[in-house]
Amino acid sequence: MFVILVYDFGERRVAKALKICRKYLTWIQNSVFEGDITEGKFKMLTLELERVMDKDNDSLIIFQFRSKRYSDRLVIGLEKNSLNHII
């Protein structure tokens, strides 16, 4: 599946969770990932950001979707992580 993350959580946990997040999916700007991931790793990403994150105050936003093949992207202004820089 391919999932689009998006995290806010407080001061203390942010990078934590930005550790968790990029050993699963993609970096693509502030507390926003994306990738293609099983449904098993999906499963251990979850379960590692709800140890860290506190639920009363931090949020965490995943859309899935079945595959990136009927999805667009399009980004207005500065692409923070361009995989055109992939050498």
Given for the second form:
2 protein chains.
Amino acid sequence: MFVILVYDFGERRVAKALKICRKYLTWIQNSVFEGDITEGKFKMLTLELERVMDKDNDSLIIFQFRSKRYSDRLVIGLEKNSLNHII
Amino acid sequence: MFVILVYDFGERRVAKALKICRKYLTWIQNSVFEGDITEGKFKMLTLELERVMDKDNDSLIIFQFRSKRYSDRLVIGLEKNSLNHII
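Mind sharing the form predicted in complex with another copy of the chain? What's above is the form predicted on its own.
Next comes the full complex, and the chain you just saw is listed first.
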């Protein structure tokens, strides 16, 4: 499946979140990752993030798409991580 | 269509971006908005944001989905803007 992950972690935990997400997904903007991932790897990613986050203060939202067939991506301004289109 | 919008603007322009996005979409996390929007309103939103952004330094990514039928949304930790599921 294809996912878009956005997180808002406390300053002391941001570096850990970045390190974990980089193992599974592609960084596209501050606190924003995207990419294709298997169900198994998705479980590992969420488990690792849950271990380092403070659930009372940190926020993690993961949008999951079984298909990119219906999506498009518009980038305006600086493309922080020049990636080809997700379709 | 349904969109997920993420932006990374210079500090002096963040407040303007927030104000503009709030007119069209729902705030769900720092610099992250989502929501259903018409093609017409989408054009107005992107035009307004382009007017306030510094394209050499600011980054705006808008994921567009013609259908939410294939998506799911997992929220872990603090739900900064308690919204029902997007399906």
